[in-house]
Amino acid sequence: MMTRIAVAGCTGYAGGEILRLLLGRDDIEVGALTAKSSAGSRLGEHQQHLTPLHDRVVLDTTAENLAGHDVVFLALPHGASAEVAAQLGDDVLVIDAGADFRLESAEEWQRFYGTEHAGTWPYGLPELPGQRDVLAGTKRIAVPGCFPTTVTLALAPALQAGLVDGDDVVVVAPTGPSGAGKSLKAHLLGSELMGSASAYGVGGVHRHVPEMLQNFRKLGASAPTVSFTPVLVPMSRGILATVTAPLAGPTTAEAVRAAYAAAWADEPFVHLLPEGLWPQTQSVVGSNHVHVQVAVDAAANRLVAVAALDNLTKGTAGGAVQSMNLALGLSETLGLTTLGVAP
């Protein structure tokens, strides 16, 4: 059966690599491609590397051009997907690639974002405990941030476990500038990016905190705390997170790790590395798979786990395309791949 999806914000990184993934596949047809400031132009003008979409006029983020499609992708800016979103049947598969319906606070949306929260949609991390029941069959999924991905599959385990209680979680965070999107600023420029590494959001300000918490209390944690900084390195896809928290009680690294082992045998996009070898951004670029790996500091007494991720596929596109695979009852890794690029 063929599927006809449309991609809003097709000329971002995010709705280029949902088409990418989406291209070479016999069972998707590519339907109507929009944006906003680039309607008009052709997509072979933003997103060189889809040959063959080249030639497609993007359309402008309308209702009307994106009725009629079995599955709509919102590649588009915080606060954007929820008015366009309203006008779309409930018959459709709507996938958010935004933020604007992953908080199931209200309060917490204000506070971080500063504006009316549009609601909450069945959250596309299948890895939660239950999240794919959740997902197969509805017609609303919003996509995770590409930080509470990250961080929140590095910790899973030892909290699921009862490893660590969750308070006190410590994450620093390396990622590259795509995360931020195509717009222009200052501080995303080769020339400020190239030779350096810069520390942002830094004081529990970023938009990711709450929802790490959100997603660390469905794993068990009853009062979750986490310090989160982001660091902006210059590789332009990429997240490696160093998690780490206070055991919850006496263990030993050979129990932590076969907590991980189990909690991870399964999952198709998940992988804990063998004993001595740790996460890189290079071996999961352009793949859906997370790569773990996770220690003991004894003097410390704290669990380190660090975790990869490229976060315009799991962390993005690739988790939206995943989700999508569960929500039309198709298999869940299906257009998706565990290998990456390197070098």
Given for the second form:
There are 4 protein chains.
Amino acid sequence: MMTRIAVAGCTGYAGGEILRLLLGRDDIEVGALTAKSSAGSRLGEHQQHLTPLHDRVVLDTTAENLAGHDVVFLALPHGASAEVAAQLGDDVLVIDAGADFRLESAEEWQRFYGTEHAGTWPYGLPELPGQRDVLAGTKRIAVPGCFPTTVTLALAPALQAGLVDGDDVVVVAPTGPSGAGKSLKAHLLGSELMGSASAYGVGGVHRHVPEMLQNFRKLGASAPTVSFTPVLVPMSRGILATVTAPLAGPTTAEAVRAAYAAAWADEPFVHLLPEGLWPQTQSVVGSNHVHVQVAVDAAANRLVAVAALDNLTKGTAGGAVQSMNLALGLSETLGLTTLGVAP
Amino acid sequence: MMTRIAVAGCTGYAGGEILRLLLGRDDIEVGALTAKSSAGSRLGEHQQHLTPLHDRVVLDTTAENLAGHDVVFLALPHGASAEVAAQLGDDVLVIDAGADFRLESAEEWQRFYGTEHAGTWPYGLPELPGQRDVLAGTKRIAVPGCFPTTVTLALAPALQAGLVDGDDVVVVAPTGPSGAGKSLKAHLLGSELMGSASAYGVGGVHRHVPEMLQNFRKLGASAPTVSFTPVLVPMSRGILATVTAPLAGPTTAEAVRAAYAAAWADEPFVHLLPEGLWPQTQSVVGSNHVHVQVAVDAAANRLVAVAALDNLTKGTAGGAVQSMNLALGLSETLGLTTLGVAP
Amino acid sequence: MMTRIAVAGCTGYAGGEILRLLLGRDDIEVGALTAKSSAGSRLGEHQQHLTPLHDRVVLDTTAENLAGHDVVFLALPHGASAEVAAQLGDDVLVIDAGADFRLESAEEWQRFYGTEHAGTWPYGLPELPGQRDVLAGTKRIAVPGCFPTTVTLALAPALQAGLVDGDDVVVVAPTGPSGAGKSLKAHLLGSELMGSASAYGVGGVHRHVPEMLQNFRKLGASAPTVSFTPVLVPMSRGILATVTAPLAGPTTAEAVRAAYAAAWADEPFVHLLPEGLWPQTQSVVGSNHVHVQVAVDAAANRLVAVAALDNLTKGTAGGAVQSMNLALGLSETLGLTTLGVAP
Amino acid sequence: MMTRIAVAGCTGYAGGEILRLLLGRDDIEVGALTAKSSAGSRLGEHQQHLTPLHDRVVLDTTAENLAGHDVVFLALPHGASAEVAAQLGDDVLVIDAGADFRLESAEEWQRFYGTEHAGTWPYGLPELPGQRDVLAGTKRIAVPGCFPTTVTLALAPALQAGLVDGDDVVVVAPTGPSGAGKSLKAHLLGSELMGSASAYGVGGVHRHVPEMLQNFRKLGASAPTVSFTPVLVPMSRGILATVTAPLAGPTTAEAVRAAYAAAWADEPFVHLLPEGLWPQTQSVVGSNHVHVQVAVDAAANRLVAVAALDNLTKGTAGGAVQSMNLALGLSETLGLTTLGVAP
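With the form predicted alone in hand, show me what the form predicted together with a further copy of the same chain looks like.
Below is the entire complex, every chain and molecule, led by the chain shown above.
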């Protein structure tokens, strides 16, 4: 059975990655490709790697153009998703790669985004407990943010096993600029980024902070806090999150490792690395896989977990396709088995 | 039907890429993985991205360990391939990713490699005229060098159409260091390469020169010459070859474009880009695809063709798998349909 | 004696580099810093590395603001320089880092730039024969383009010694994006550039082509042609030009090397590398130095010269300061002695 | 007055940077350049950017060769420094860029380095309180580690002002591979590093941990702890440390900023950035400068300081020269005024 999909925001990085992943499948038919300012141009001008779609004309992002598809992916700036989604039928699977429907708290939405809360959709992180049941058959999916996905997968086994209780978590996460999209901003120019590392969104102001805390609470934390600092580094893709949290009590490296091994043993995309190996983003680039390693720093009384993923794949488009597969009743890993492009 | 494969040289970049491509297939069974100095270690230490094979023990590269497979890939330094190949049966498909069996001229081999010529095997570049027939059913394949593949695909349509005659070709090709393998040499250190471009093998001494000329002759050139300069630039993978040649006679941009469009129209992996777009390696990284564009510089009386490919995929491992597919009578594109990982 | 300088276009990369070089000097007083769209902002927002000037308010680029200085640097888009320059007094040393006054041929200007020719100023490449005399005491300097500087210094000794005659020159030059300035264009985004090499301006259309030919003629070529292809690679700064030209007659590697050694022996900034070493941009980044090496490819009958420089330093701002020193009667190397920042 | 210097370990990155900085000075005479395995080769083969020293023959690292200099820089692996230093006279200024003489605690040395403690020399971080007096006239200097320098300068004002008390400090610091030297190790190859971020030395095992704690104690911390994670990212040089610590009591962003402004107001090399700007390594590359910014994360109850420096300059060779200047009674900033090479 063919599934007919549309992508709103097809000229950006998230839209491009959704298409790259789906073009490898023979059960997917690529329908409408829409955008705002680029409507009327050829897709090849924007997505040079997507040769099969080079001659496709980009349509305007309207309800009419998006109608008649089984699945509509929204790869739009926050705010825009909610507006488009409101015009799409309840029988269509709508998958929002943006932020609009991630947060459950209208108050936190208002505080971090400054606009009215659009609502909350089923959260597309199948690795959360019980979440596969939530996603099965759903018609609405909010794709998690790239940093919350990384951090949550890094810390989940420790939270669930009670090794940490989620207060005073500290996260620093080098990442590439593709997460910021194809925005024409001076600090995203190659000249500014190459050969340089720079912090941004420092001091608790990054919009992914409330989403991390929401996930920590789902995993058992009662009053979590997180100090989160993202760092731009010279690579297009990838997040390498170092996540540390105070140990809830005496433990050993073996016990911590065992908890992680047990938690991720059956996950198709999350891998605890063999002892002695630490995650590197190169190993997961272009793939839906996540690599995790964990240590105990006894002197600092902290657990240190490190996770690597590709912000555009597992962090956005791959996560979206994984959740789509679940929502459509397909094999969860369909079209997502490629390994990372290393070196 | 399952095909059982072995990889000699599994710890290097070419070996790793062969495995990455084949791990996505359900018709391939991964058999022996061998190496020299790393025998006895776990593959995960060398190929962190290949999670399904993390616990595999690397065997020694011996005829015994490589016996009993349908296909044996040799990803070894030149010289070593010939020695191992001599011990493998005639009924096994042996695919040499090294240089040993590429050159037809024993004299040129001797001049550029300084050792005795091992012989000549069917050349694994299916895009050459008549080459698919040569590869069908063969039991020996010499995988082309990464630069000759790039340059040949950039110039073939012009040579075949008589637009250029192959004399005084000039090629300059920025590339990443992965083509040099995992050699522990100071000039391949990250500190030396990042933020820097550097020429090497300048002045006609690079070992890929005679292979380029051999291909030009196959495409109709009677007395070709090539000035070839490779340039190391800060990216792990990719080759971006600028190939210029004197025009054989008056022509137009349209005529040249038409020749290229006709030549590559039915090729699954070689794509002439839409007018106005020029190849970028990012668009083909991790894929078996090649992007080509061509221009006429009337003032300089030269045709200028630019081609981009991934040296480890189409330039080595992908080309090897493509040729394997043909030799085994499978669909040529099996396992190779992924598009480039951009951005 | 203090020299009071102004910079028009202080927020861009060329303007920033001029200031970086001059801030190290105690004979320079930094006067007006002007720009167009950023007037009114603090310089620190645009040039984070220039700490001593962080609090300086950027002024509007007007004749009033630029009045009262000994030297005015113009780091403006082409076209804009001519307009500003027309309003500055004859007694002020005006140094144009842009293209407006480089070309002698109004016809070529018109063909490549499409606007009216503004005129021709003394050309700021002191390494050309007799050029130091031209620059001594001048009040107008046209700073050469970054590619013409690289290519001219790579080929000059061969042209002057008659080893090549300048016809059928082929140049391919990987470079970083800083040469394109701080323009907000999608293809200059870090996500597009990192991990990728891409050709642009292919086929004889790059605006630096007529300037190269003009220099070749000054060095004795009667009817030069050049096929020039610039390639964007993932580094902020640097040009690595491979310049090949047909040999004018039989020669030897030793004779060619001797010609280069003789030509550059007394130059403070151009260095022929020891035999066996090839230029790398890292070795000259942040410096006014140029590294050159040369080979003879007998089979291809071509001389191959490779030159590396920093496009923002020797290629723009350093070259500008070097010429300023000559114009003011100062030591040519003043403030320019720093070596490249390697690794 | 000329100062005659020698460098032991002249072929490595630290040795090269010391020479690069000193070659710009007219009060320095470069004497013996020594190394172990490269003795007998020309320096140009190892330090291509140091053109004035290309023809220098590298001598063996012996007491004889190092005798007769005013200053001897040791840029050697730990362990080796102590051995050489023991053979140098008390009247010579010996500056160890290695780790041997940094730690005061023999026990911590033994625990982290596994060898016998060589002793403790005056610590070359002039920005520590009272340290300039310690360094004035000294004949022995232990250059601080690159990470401890960064982290100490990021946190010092907060510790001194009592805003934090130094317990539960968490540091994550992306850096380039040049800090690891020119070691031929697979994980330092360009292919492994480009396009990738990877953690190493995780869980409290990095050898710079005890040095950080030693500095925190000097700044008033009674029982400091630090969770430290270095991260390799794709740039040759630079450290961007995010340093967070629990607030000791209620405070405001203004109060914290004021403390930093006061602490660093008179320092020539440490700069608190204007509000709204965050450090980027590009702005300090090739320079002895350090950029710092600080925020209060009220929700997480943590101070977050970010510091950027060049690990080879202020983090090693620049710091060494700065301390040398003090020891010799010269101006502290002599030869170190260059600003960072951005973009």
